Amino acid sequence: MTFKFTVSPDFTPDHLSGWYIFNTWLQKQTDSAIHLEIYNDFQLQREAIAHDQIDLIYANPFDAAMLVREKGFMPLVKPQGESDEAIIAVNADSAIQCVTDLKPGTRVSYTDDPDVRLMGMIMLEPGDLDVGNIQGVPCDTYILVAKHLLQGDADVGIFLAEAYDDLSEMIKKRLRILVRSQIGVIHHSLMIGPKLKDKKELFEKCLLKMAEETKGGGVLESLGFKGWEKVDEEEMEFMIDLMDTLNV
């Protein structure tokens, strides 16, 4: 039987090849036939999940509740020392110095990355902004969020902090950070579905030892990770409850 693995569409493009390398490594380590399917957007990925076509997923925290509570997924691991944070940035020449300078009608560029957009909108609340009084400027990538700021097509941009930090120095010199979140407990997680539940311990063991192996270490490096650390059900439930609270 071939199992299907997918990755949250918000991963950094530089790491696309890394996920294919990781999938090959994981197949060898677990003696499992696993096919990596990459979806271009969250909607397509959620449709596959809804139709029970996914067995293993590197999941966005926004989707964790649905995966656990509706589809019976269980958490395995998360990237060591990593968390999802958001950044609100403007053009370096902008007159905007802080979030409270913003007014209703502000043009906000963002991607369809749900947890980052959610955190970003909460960070804009001190400017009395919400989804009802901004002008949204949807983008496919964080590069395009930056482009809209540089070209004057948006007033502020919402970035995944990792994606902002990965922008070229030339681009970052022309941007300015207004605020960076420091939540620390929201993170992507590798999660395993019901069809693979009998292999949960095997997968977990292989992943937690991955950094200690020569080949495993190289694969992690291609993903931009130092290693994996275990996510237990209590930690996952805490994050799900927090996301629910933030989403009210």
Given for the second form:
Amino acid sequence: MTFKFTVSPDFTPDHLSGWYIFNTWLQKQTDSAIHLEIYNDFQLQREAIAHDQIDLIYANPFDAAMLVREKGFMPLVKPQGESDEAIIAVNADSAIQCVTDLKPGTRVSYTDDPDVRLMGMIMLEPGDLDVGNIQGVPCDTYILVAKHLLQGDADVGIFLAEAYDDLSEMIKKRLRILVRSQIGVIHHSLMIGPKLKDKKELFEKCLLKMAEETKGGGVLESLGFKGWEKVDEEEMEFMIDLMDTLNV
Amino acid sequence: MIHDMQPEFIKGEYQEATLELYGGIRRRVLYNESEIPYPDGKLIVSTTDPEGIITHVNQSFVDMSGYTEAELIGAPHSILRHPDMPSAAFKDLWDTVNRGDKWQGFVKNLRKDGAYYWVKATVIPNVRQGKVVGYTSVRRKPSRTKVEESIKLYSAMIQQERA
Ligand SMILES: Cc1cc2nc3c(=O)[nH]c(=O)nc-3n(C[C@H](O)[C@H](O)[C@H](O)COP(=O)(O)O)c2cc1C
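Output the structure of the form predicted in complex with its partner chain; the preceding block shows the form predicted alone.
Every component of the complex follows; first up is the chain already shown.
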């Protein structure tokens, strides 16, 4: 049988080919037939999960609760030393010096990455802002979030910290960071579904020694990762509980 | 374990109060008017067992409370209880989580050095295999407006509790 693998739609576009290379590597190592299906947005991906069409997923932390508690997924690994962090930034010339300077009606640009938007909105709360009193400026990419700030169509932008750091120096010079999160325990993870349960240990073994494996190192590089780290079930439960507290 | 607060750890002048904590524990607390601002971008996280004894704290918790991790683990969570907090707030917290629901509220916490800090806290039950194995609280930076509202509300509640 062919299993279906999918990647959280918020992956960095530069790493798209990396995920295909990773899938090829994984199929060889585990002797399994796996098809990689990329969805354009979270909604389509969640529909596929709801219809039990997914067996392996590199998941956004926001979806972890649903995957574990409703769909019986189990955590495998996360990228070594990585966590998801958010940044609140403004145009460098903006009069706004800190979040408490913001007023209701503030125009906030963001992408549809659910975990980053959640962290970002929490960082706006000290300014008495919430989803009910901001003016949302939805964007497809972080480059566009930046562009809206530069053009003055948005007052603040919510970025994935990694995406902000990857912006060109020229753009970054014209922006200013108000807050950078330091949460440390929210991360994407590779998770395995019920149909692949019997292969969990095999997958884990292959992934944990991937960095040392002849071809594995290069594949990791194409994903921008140093290696994989094990995520046990309690660590995942803890992250889910934490996300749960942030969702209110 | 929970001990009386010690004058040698307090910076500057302070006041004294005795708290009547759960389980008949009495604790002498020393506190002053110095407020430590909530750090930007951080979450303060702790977990307790079902009785409210601390089992896990993150680095931000240690940094903000002024206690070492070793002093915190095994202590009742009321180690941060500030005399300006009304009992009714914590009764509501416990009633809510005992029902299996999430509790959210603003809390003034007392540090080891007598200073205080305000947080917006969310407490949830940790359910594992259908059983509550503990509770986790995640705090974020509160807005000043909400803190001012809470100061008014809590002082009115305390007056009522004392009347
Ligand atoms: C997960 C969790 C976190 C808590 N965090 C705090 C806290 O930060 N500060 C505090 O005063 N009480 C906190 N409490 C409530 C205390 O357990 C306690 O009820 C409160 O300090 C009042 O003390 P008392 O119940 O002994 O009267 C927390 C409770 C739980 C379950």
